[in-house]
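Here you get one chain, nothing else, as structure tokens; it is the form predicted alone.
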Amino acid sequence: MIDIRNKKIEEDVFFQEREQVLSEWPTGKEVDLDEAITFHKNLPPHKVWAKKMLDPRNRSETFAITGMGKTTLEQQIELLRYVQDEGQAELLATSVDSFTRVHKYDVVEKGLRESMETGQSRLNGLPVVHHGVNGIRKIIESVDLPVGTRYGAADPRLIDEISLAGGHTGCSGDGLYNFWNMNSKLPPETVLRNHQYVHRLIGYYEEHGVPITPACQGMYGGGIPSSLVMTALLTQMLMMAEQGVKHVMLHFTAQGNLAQDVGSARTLQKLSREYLDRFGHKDVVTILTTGLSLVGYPVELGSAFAAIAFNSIVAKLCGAQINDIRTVSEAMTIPTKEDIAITFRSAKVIVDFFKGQAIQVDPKNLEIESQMSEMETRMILDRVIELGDGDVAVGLIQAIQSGILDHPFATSPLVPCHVMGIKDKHGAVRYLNHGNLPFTKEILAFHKEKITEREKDLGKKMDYETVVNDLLAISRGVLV
């Protein structure tokens, strides 16, 4: 069983780690730390992502993303190129195949030569670790954005590895988040274990000079309240910063209902600021990206449209950089680059339309969802810290395993999985079912009286079937 603690990894215990990392593919001979910094060094501002999030020329602004993965190099250059020029991108993925993610490298292998053969794309992504750093700069040098990594996966150090090297400026990935939504094997303490050592990674690049952005999203689902999505986001941004990590995007994880979408985001970027500053990372700082949870996508292509439009409007008046899209084809295949590139249009158009322009939601709603928000993720978040005894990733283990911090949907058969969210008659998400969470009665009261009034309206008792339903509800181009 591994020790976890929420505390810096020793450099040489880091990396005595390393070797045995680099070793597990040829490629990974090709990481040189000192080279490798000097290689981002030598970028220009605005093809790091810190620097261009960060630029004040670019803080009101609102940017899309959205995966973008081919199997050769060649494929991924073209697409990459064409989303920059075509689709009027400002910045840009490498999203990485799933067989990568689970190291069957003999298959990627398998997956690379025939892709190179016949010339289509044979992996549902990038095989960053056989290209190598080699292959992955000349993706970097093609371009004239930044471009960071996306993926899920439990174990991803090699990819980081050979990804920083390669020159991506942004990353992917907390180790909760990889836990209960991609892994079903491995318990939460050597998940969390193996992104402490990428998130230290991070911070070796970080006090050499070099900023590296990585994702923290903390868990995934549709209809999960966003109470615990926060709790569990706030966790892995105090155990990254721990690393040494002093850039972070929080991937706030929107519903569609406005007020409790906008006041989620602003308790998030609130309560982000005051447990950095509380642990002592006041140098750390945040980035908001917004994206709405979809469990189906819509097939139908006015819809999708629809989905991306208002993926983009909740971006803007959560104030969020980042607009996380999905594609127009997303439902029915893998995004071509005239999809992508025709997605990031749409949205950027859609953004464009409300510069300038003040948008205000109820104020009397946003106020009460801000609060409850608030109230409850302290409630979680406090109470995973004093399991801990102040040891967040101490106290995470332990709120995992006794339900104080739970996922409804979770793949690993180690979580409860007690708690259930279902929408309110207005698409506000609630808890059906609150499980073993630290809430008050208070609380437990107004969730119930949201759920009672929309048993009213329909005339029956919330279900599964019901929960079912609000979780396809968007893919269906409704709502509620």
The other form holds:
Amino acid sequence: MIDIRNKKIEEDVFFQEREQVLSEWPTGKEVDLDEAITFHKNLPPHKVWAKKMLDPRNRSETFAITGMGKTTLEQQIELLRYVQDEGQAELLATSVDSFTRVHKYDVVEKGLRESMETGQSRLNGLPVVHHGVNGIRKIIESVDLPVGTRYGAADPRLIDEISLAGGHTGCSGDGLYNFWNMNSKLPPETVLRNHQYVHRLIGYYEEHGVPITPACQGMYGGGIPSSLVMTALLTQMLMMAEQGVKHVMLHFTAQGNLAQDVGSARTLQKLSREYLDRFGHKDVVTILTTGLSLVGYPVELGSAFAAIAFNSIVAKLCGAQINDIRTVSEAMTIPTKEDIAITFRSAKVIVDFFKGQAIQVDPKNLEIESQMSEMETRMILDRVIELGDGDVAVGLIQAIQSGILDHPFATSPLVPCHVMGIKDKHGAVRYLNHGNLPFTKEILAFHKEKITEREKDLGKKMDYETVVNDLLAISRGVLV
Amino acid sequence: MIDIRNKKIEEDVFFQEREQVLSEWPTGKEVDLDEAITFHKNLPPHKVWAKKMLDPRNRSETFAITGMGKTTLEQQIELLRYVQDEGQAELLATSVDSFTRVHKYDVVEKGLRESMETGQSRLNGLPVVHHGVNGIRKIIESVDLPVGTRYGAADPRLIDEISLAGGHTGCSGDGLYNFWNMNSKLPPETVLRNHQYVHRLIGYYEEHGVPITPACQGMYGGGIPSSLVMTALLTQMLMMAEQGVKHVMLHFTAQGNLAQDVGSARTLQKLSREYLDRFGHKDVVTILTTGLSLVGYPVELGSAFAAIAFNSIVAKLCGAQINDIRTVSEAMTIPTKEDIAITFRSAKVIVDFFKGQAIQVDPKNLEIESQMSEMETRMILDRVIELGDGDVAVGLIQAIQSGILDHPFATSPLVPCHVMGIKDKHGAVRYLNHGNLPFTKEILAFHKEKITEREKDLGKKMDYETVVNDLLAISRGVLV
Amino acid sequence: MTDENETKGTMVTGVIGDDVHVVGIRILEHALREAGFKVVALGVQVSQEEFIDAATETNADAILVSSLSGHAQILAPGLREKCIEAGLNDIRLYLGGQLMIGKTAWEDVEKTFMDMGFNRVYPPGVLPPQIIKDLEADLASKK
Amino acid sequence: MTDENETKGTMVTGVIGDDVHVVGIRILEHALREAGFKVVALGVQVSQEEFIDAATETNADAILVSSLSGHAQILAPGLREKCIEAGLNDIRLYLGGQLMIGKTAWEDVEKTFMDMGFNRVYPPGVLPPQIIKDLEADLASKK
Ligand code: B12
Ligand code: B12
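Could I see the form predicted in complex with a further copy of the same chain next, after the form predicted alone?
So here's everything in the complex, that chain up top.
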């Protein structure tokens, strides 16, 4: 079994491991770290994720982002340029196809060939490993905005080696997220360790003056209580910081109840600073990202646009700098360039209409949600750290297996999946089942009360059927 | 010159005038008031505008409405049914074509014939007079929702006779609006008198137990300060009430600055009750309607949907029961049934996402805007009433001519058009020029200050160019 | 603003027929005056006869017809013929606004009205600077 | 829930290939169990071989393949053939999720996979009651 600890990987161990990582596929040879650092240093600041986001002029802006990935370089360049020009985008992305994510490089090769032959995208994203550093550079050079990768992979080491050397300045990189959602075979320690490598790589870039901004992704799904999402985020933030990461996106998954979402986002801002400082990472900066949970989305176009507007307003209310959004075709297929552009325009315009306008959520509820989410998050997070005797990584492994930190819909068979969230009558997510989470009676009573309220309205006990209903609510144009 | 006073028209005078009105076009003969009253009494409550709106279950809902009018009955029925079923509409409308509005019945006849022959709509709305009572009844019987007429006409008497007898339960009917916007030839007393007839007709229905809900329309345009809009609304409300109208929609035109819009809407609710009571109309009920000002709208689809979402959120924030909305094709053409349905769906979904969620505008600004708009409205309205020695109609005629109550873009050459509004840096509309409005120095200083603020930002004096810029802002996806 | 004597040309403006959409034409009139044209503004609900009478009286160089209500197809035919009858042989006719009801490709809209004898036809959203540029070019070529 | 002995049939379920979209299949599994089916749930990232082995071992009546990632065109071919090789001659193959990348008319999507030997192919958004109704009908007709 891998021995995982939240300690910075020694440079020689890292470089030894690198050799093996880079030898996985021929394009690994193209990666030359020193040369890549020079390449990054020559990027103008407006093409660097962290610099763009930390520019004081942008600190109160809300920029849209979404996944975007075609199979061939030509398609990808055409896509990103269109989104940049027609969509008036501020940030761009490279979504990595899911065969690359699972290292099925032979299948990728076939898909890539077919895509070139037919002119159609056969893969659900850009196969970055196959395109290699030189291919990726062509993309980065074709656009005038920062580009970040988006993927979920149990082992993203080669993906990040190549895409970062290629000039991406943002990336994914949340180990816990990828253990829970992207993996059915590997134990948590292996997945977390793979990600420590990525964090260490980013740390190396940072040590050499190149800012790279990975994302703590949390839990994207529907019906997941915010304290669970935030605990997950904070553990990964601490693990990233330990490896030398200096800029972190914190992706908070909103569920649509504004008091809960905004209250939780406030908690997240507070706790992220507090825990970073406590562990000695005073120089690590966070950037808040929000997005509505990934559940069934509406097929009907008017409703789809309403979801985009709502997603954007939630981001605005949460004070998020990045508005992570699903496109108008989310319910159906991978978005075309037109879909993305129109989605970005819509998001930008709605945010612009609210520009400089102070709107706020009912302060009383906000305060309650903010406090509850803070108490809950502290209980879980502190217990995780305690389990590891102060080492969050060690604690995490134990917490995952014992369900001290749990996931309702994990893909890994190693996860208990006992915890289950459900919406209350106002759309705030409560614990229907708290599994093994270390909560006090008072907290549980609060959740119980909210659940009973909705049960009264429904005239029946909440059950799996209600959970399903919640997961499909947005697709029908309602929150609950 | 017509002698106009805010006094209920004597029944015999009214019936005498009716004969002449109904003889204007053959279909006038189809109108039988007693029979129409029976028809209305047999309508189920969910098809009656006032009953639907006053149903306690609907009092906190926000229903979308927009104009909808095709040329032939078949087209109109197909349209309304589609909007009802696919758009999940709660209210329907009949937009009257603009040749009918100006009594060009021969041109209507030609347009109607061509529309029947080509299958295309040649007129920009439904020619209600030509279709007559029996035609209109076919529409009313084909749908399961309340239907209201929408028109602007200097003389809408026959339009209302026929469309109300046909079973419409809501209508337009704002005399001042129609003098200002829909007319270049007639003096205000004639236009107001025409509308008193309509109000008297509605009063007659009400006396016989049939609720009809006309709208005070105010001023729909861009860059019109809210106190101007509200004064206009309140004068018409008082004139309607005098003739026996019992249910009034108050259409407030929002300009996009939330503090100003919501603050003004609050003022409007307060003053409408106060002035109704003061003039002895304690039994008159008002229903708040809001809609963004009618200016250039965006052609780009994503931006158009953002405008729809914003329009809906403003309605929600203002506490409006009706969300008067422009469709996705507003910038281009008369909407198809699909355009309306998708617009309604989008508006409904965004409002539903906010359901039960208390969001509010910054209370401090809200308070300021609410107070300012109240002071200003009282100053103008009280002066109007004073000019008429307590008679709002008499006062109005004088106020219109002297610019005590003025309009920046009136179509009537009799209007000074000296007043001019402009947006401040936050999108609230201020008086760039107050013309002859009876304001105190303090009020003017407040507006001046706000204007100077934006001028500083712009680095230049505000002028006509800025006014134009404001009128086109929404079409570019920004407020200012 | 330019002195009246050195006007770049005389423009008769108005909104045709049943139409009351006044804002666009007001903006255009303002811009024309600023650019040094003489503007004879007829307001809204103007008939073809009123346009022609005003143009004859003021010896106008162009008539700028605005139509937003969607009824241009009904209201515009015959204007060119009446101009010729009235001896306004080389007067420029411009048309702008929102011309047709229902979604129609712009090329078709343009052709419909060019065929009626308009010299230029504009889609919704056109801004004054473009119109002024065209006017200047057209009036220069006339000389 | 029904006693195991009186199960309406045995279903092997899983998400194929590289795919991790687990929520839909979990919901479906739950609904199947509630409706009285026996469910053999293989989870995500299941290979064709794993599906077939499980079906053979449990003498399954149907294999329910979920594919959301858009790669079904790459991952689904050959499954029917492998079933036949393994002697699973009359096993029902159902396919659902979000099957193709890019906008394709549903008829074409359906045809593509029916031609590969699937018995039923479902568009996104299909709900468990519909699927259960079809399963019941299909298994009844098998007898
Ligand atoms: C404001 C408005 C009104 C106001 C008008 C107030 C007033 N007195 O001016 C009111 C509420 C009264 C109104 C009424 C109606 N309206 Co209206 N209205 C609008 C709206 C929202 C904005 C128009 C505007 O002011 N734009 C801003 C100005 C600056 O732009 P503009 O007018 O386009 O002008 C610019 C250019 O087009 C150009 N231009 C204009 N004229 C000319 C002429 C020449 C020669 C040139 C070169 C250029 C040029 O220069 C201007 C400056 O850039 C438009 C939709 C929209 N957003 O565009 C609908 C719209 C024009 N209205 C429409 C309709 C149908 C009506 C009604 C029939 C009601 C109904 N059934 O819905 C009535 C008709 C009234 C009548 N008898 O004419 C339709 C017309 C549809 C069509 N043409 O197919 C529109 C497009 C809305 C829609 N999508 O349905 N309306
Ligand atoms: C949640 C989600 C994720 C989560 C999954 C978390 C998890 N572990 O489950 C995460 C974030 C990890 C994810 C990742 C990716 N996703 Co994803 N994801 C979604 C999303 C938003 C919702 C899916 C969902 O849970 N729906 C709710 C459930 C209840 O519905 P359902 O899955 O459709 O299932 C129902 C029916 O379809 C049916 N059904 C399902 N399976 C079967 C099988 C049979 C036999 C039958 C009869 C019926 C049936 O029954 C279910 C109950 O009614 C969808 C878009 C959407 N809103 O639909 C995109 C979507 C499915 N994802 C997509 C993509 C492309 C990806 C990624 C490649 C990332 C990227 N490039 O964008 C990765 C791939 C990961 C991988 N290796 O597979 C695309 C697929 C495009 C396509 N097929 O053309 C979608 C459509 C989004 C989009 N428009 O781009 N995703």
